[in-house]
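A single chain comes next, written as structure tokens; it is the form predicted alone.
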Amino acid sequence: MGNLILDIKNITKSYGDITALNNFSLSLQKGEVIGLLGPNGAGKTTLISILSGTVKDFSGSVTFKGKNLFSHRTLKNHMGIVPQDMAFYEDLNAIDNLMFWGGLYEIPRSNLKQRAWELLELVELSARAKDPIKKYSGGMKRRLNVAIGLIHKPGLLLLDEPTVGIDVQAKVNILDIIKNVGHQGTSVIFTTHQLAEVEEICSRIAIMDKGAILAQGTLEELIRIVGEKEIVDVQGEFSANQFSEALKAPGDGIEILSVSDNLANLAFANTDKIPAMMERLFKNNIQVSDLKIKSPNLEAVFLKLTGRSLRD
């Protein structure tokens, strides 16, 4: 088995006519930080919910530490869950919350208290340890949420959109924590729709859409999907159909990654071809208000794989 800690095979989950996960498979090595990148509705939260045991009635299998995750209840004690919804008691202070949640794992009280203070230092909340959580800012609450997920030193940490709705400094702090946890040997799966987050901290990135993984690999491996091309964003007054017709069978090393009303994303093997493209657009009465040239990036990969922006 080597360092394989988690093996998800062919998970399928539907809600009525909607397929949330479609034959989903993913493996995770010890200490690996995997980012699941995809838009809302891609199936990210459903996967976390299945792994944490809150969603049932699915097909497929999950092996954790070489055993069936759902047949061995004690395995859940080796997992840390950081849900998108906050999981703590707002009337209690931070140290009492950590003591309560840690107590569920039967950690000796003396060890638990030391661990709680260590985590509060880690998430930079030790100075506010005795303040009721209801007085915390959104960023502070998110950081405490992460600390609770780590209280029992899990071998696998699952985080569902852990940086939603918080300030930049709190986001940086949480991302640093995730990165450090991986370096210390804990395996991590975290979901996000923020490109910069997975680019910064993940050893591997899985691009998800419509319940399936479209591609996975390191950032460098994924960018190779686009190839050695320059990315060109075109903005102006045009409809998607109008733009597509103007560049029908574009040739000349031009690839249309995505097009919508007033915005198109193209890949050029040679940007010297841009003037010829602009001429074709003008001949078709398409007014261009802005044109930006960028190096290949993760956003371009997502556009190529799905034909739409991650923000859509």
Ligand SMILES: Nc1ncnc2c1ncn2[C@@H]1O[C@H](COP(=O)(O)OP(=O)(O)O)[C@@H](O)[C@H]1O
Given for the second form:
Amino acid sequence: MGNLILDIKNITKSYGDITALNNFSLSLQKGEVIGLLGPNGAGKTTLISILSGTVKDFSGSVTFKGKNLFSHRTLKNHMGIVPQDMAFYEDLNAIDNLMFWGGLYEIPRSNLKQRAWELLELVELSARAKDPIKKYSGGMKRRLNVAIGLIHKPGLLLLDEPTVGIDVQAKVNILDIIKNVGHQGTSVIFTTHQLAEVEEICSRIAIMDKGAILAQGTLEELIRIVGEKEIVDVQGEFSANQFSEALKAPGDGIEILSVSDNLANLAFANTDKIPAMMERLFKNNIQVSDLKIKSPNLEAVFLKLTGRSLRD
Ligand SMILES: Nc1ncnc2c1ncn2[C@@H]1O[C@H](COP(=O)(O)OP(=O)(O)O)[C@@H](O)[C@H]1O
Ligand SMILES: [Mg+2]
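Given the form predicted alone above, what does the protein look like in the form predicted in complex with the named molecule?
Entire complex below, previous chain first.
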């Protein structure tokens, strides 16, 4: 594994009774962009915080650039971290903030200034470089976050839900940057609970739930988990129990991927079986209001692996 840059092995982290990470392992090659896809509470932030050194008392190991991350302090200088919320100097402008954060690394001041301007160009903030941060929108702040994470040209960039709660323009810009830094050889781990984002920009996707990775691979590899099936979403007047009862032992190549009140996701080996299913639902007094047939997608994979929707 010549290009292995990060090797996370068997990390377990608990907060009292809660196991936030449960024997979590993940490795990353140079230039790989991994999307860590998981619902709220999956353990994404805990992982990023352990890697960035702000959360301690865990078991397991992390090797970064061939060395133990936690016993080689200078290794941190090769890592860029973009947490969800970042403390800026709100009275300072973007350039001064970048100069401040960049000043924490050993970058000659003249190089630093040039780098700061380049990054503001990259995150599309150069026109606002001299405005104090307190005048920035949420999306602008998040973009500045990303610029700060890149100021020292890290080999590894970690971003925790970088697109949550921001406008579309900022989101597109950030996703573009993530993809591009990957092409330039920087490895990236970014966490998200948005399916579309990982589908768009990742070389590899890891699906995470309850502190562990359930599956990982390229989008195509993951979709094979569902197999050559048709995905059918059924909406109507029913409780989760009622629906499961009605299709108990459905057979005929019908698989319930997930079911909640008023919504069920099914996988069909053959959509010829839809009328038979409708009949069974009807016999059980279940009114169907909407039925959608889709090709297998990442959402179906997620439903199959976790039994629940990302939005739950
Ligand atoms: N400081 C903390 N104290 C107690 N429980 C925590 C703390 N931080 C996170 N948790 C719990 O650990 C689990 C994972 O949380 P987190 O890593 O924030 O997940 P995610 O970022 O995927 O939403 C959740 O159940 C959360 O409630
Ligand atoms: Mg989080």
